[in-house]
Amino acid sequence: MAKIVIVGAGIGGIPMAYELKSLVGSEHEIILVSKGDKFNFVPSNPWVMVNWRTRQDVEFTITDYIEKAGIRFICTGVKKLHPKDNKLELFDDSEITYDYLVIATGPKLAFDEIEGMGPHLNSHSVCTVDHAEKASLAWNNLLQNPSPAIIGAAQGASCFGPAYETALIMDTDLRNYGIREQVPLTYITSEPYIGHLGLGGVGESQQLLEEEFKKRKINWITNAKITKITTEHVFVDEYSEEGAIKQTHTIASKFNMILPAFKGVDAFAGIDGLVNSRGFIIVDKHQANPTYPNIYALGVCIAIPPVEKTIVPTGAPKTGYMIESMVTAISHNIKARLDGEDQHTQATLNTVCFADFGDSGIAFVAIPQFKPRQYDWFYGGKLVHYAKVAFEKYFTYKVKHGVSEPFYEKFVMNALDIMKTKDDNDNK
């Protein structure tokens, strides 16, 4: 019997722990590995930040559903791996070996690069429900004492998606409290372009994106490098082209939400053949590590080069569509070596993303996500939020009911399919 380690309980250790178990069913034994005992729905985390839903709504306790579907779950979390001797050294002191051990932790939030950043400090998150939590009580009092806002996406940040999502969400609350015109809303990126989201641009995403923040007077800077974080202000160098510093601005702000760019988590960090020199995880077309082959990762903690090289450094995301392909690819190959055959599924790189505006929205895919494509299309509409809210509820079932089957592909098509007949009929 083969002891199988998945390290994270997030949108990708969850399947992961299921897919697996569902190919390999008793013969072998799965066991998830996380730092605590809740699963928080990450993509909500913008509605909890303006109080549109509770932490209840978007995170609960997964012990029961876990161990219901026969997969043993730890949550005592990891604090150094030992790759050489297949060994987990947990927070408690304890240890666990294992003969696969499959990474999805997601990322360390580098929120020590710039100075004053962070929710411990002068700016929000909502890349967790505890930075969401913090951050809505900011909110509550903007919304009692109108003041301008910073919206954005930090130099090396590769998730654009919910800065955009936070920024437009922030707009629709404001008008919905008819005081929007007393809350100056600006929104500073790494990106060269607004609409480029780390892909380089998606269909006509800067066009679109572009019209938007117009309409409703959202001021923005591009290749944005921030320098510092205070209390009343941020401080922000624009590049031009040549990569010189074009201008420097000082920004009055009393509410800042501006993403981090990631790391690896402190736990795989400087383990020589492992990880890049940010921490990720190095995999192959297989998802498994050169150098230790009975490694796997998936998702945000793996290295993905960016799209394309900009003035101010983007990363690559990584949404949930590619994740889902990363968690197949790793069960199949996983249950090959179990079965004394070769390795023979990869993931495909392939970005779905939906946003949502509170009031509309957007859906962008990639396919695949580095250029050049077979798809690119870009999708602005009420639909997107529908969706949005859709895919909430889908997910959460399938983390409490044990559903192993992929879904996200069919559950994103089907969405797509809908919106693209809408565009294309919207466009006759």
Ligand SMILES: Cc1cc2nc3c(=O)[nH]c(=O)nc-3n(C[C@H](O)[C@H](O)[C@H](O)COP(=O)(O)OP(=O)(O)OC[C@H]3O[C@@H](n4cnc5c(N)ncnc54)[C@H](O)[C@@H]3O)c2cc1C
Given for the second form:
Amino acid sequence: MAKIVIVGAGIGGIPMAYELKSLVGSEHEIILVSKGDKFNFVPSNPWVMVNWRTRQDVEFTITDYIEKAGIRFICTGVKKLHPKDNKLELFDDSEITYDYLVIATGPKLAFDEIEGMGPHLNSHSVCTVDHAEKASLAWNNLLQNPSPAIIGAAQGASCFGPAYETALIMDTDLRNYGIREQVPLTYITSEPYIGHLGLGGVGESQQLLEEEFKKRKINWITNAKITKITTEHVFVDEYSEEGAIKQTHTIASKFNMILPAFKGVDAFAGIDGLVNSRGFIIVDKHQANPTYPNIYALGVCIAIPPVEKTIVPTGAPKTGYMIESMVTAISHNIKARLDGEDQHTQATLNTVCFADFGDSGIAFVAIPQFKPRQYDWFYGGKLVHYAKVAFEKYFTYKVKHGVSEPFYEKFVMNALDIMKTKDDNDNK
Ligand SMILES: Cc1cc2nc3c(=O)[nH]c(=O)nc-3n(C[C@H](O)[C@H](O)[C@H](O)COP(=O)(O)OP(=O)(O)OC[C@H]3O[C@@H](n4cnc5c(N)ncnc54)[C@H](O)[C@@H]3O)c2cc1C
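Show the same protein again, this time as the form predicted in complex with this ligand rather than the form predicted alone.
Expanding to the full complex; the earlier chain stays at the top.
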């Protein structure tokens, strides 16, 4: 009997545990190790910031669900990996050995790379539910005391969809309260142009997002490097296409929601051959680490190069569809090895992302993520709102009921087909 340990019970880790369990049954032991006993549906965190969801809506205890599926659950968290000994050291100083390890720990948030940045200092985040809840207190204060606000994605950020989503739900919420005119909004981003999304653009993303921002009177600064954030101001260097500082900006703002760059988590940092210089896990085409082939990784914690070089550094987004396909690849590859066969399954690095604005939304689809693409499509409209809500409901159901089937292939692609047909009809 092999012992397979999965670290991280998030968007990638829980489906990983269920899919593997459905493939290997009770012949092999599966252990899920996370930091805490809760699951947070991260894509809904921006809604927590504007009070459209509560913490209880987007976070719940998972111990019973995981154990009911025949998977052992440990919520102590991993302090350090010792890959040469096939051993994990946990935060309570206990140890756990493994035959196969799957790392799905998501990101470490690199707030420390910009002076004054982070929820403990002068900017907010929606990357965790703790951050989103703290941001909602500041948001309520802004609603009481309207003043200019900033939304953005820092240099090195890769997660641009939620930055756009947050900008647009802020706009919608302020309109709902009738105070939009009193809260000038500025979007600051490392992207070279609006709608780049860390993907070199998707379909007509630049044109459509610029139009949306203009319509909603959201100002923007692109090619932006944030140099400092204080309680009253955000300091920004704006770069030219030639890579020189074109203009420096000092923008007055008391409410800042700025997505940071990501790094790999501390438990694996600095392990030679396992991680790159930013602590992301290096994987081959089978999602296995070349130095330690019994270690696999998926999700935001893996190393993927930027889609293209930009004047101010941007990263490639790692979103649900590709995470799901990494889960499937790892499940089949571990199963193949357990059966004495060669690994043969590869993940498809495709991007599908929904950003909801409450009254409308955008969906972008880049298949594959790297150009040239077979499918390069961007949609804006109310249907995205319903698709995003369905995504949240289905994923929650999946976690609670141990559903092992992939979600995107079966469900989201159908939703996208409906949207695309509507889009085509609208354009006739
Ligand atoms: C605000 C936001 C909105 C997003 N919206 C979308 C969207 O709409 N659609 C989409 O496709 N993608 C979206 N993404 C991108 C991506 O899908 C999410 O970031 C997703 O949560 C990544 O899944 P993951 O499994 O890699 O990491 P996570 O879901 O973050 O899970 C990581 C898990 O590892 C655990 N962990 C961390 N360190 C340790 C440790 N040392 N020991 C044990 N456990 C540990 C954490 O507690 C957590 O449970 C969004 C991202 C953000 C930040």
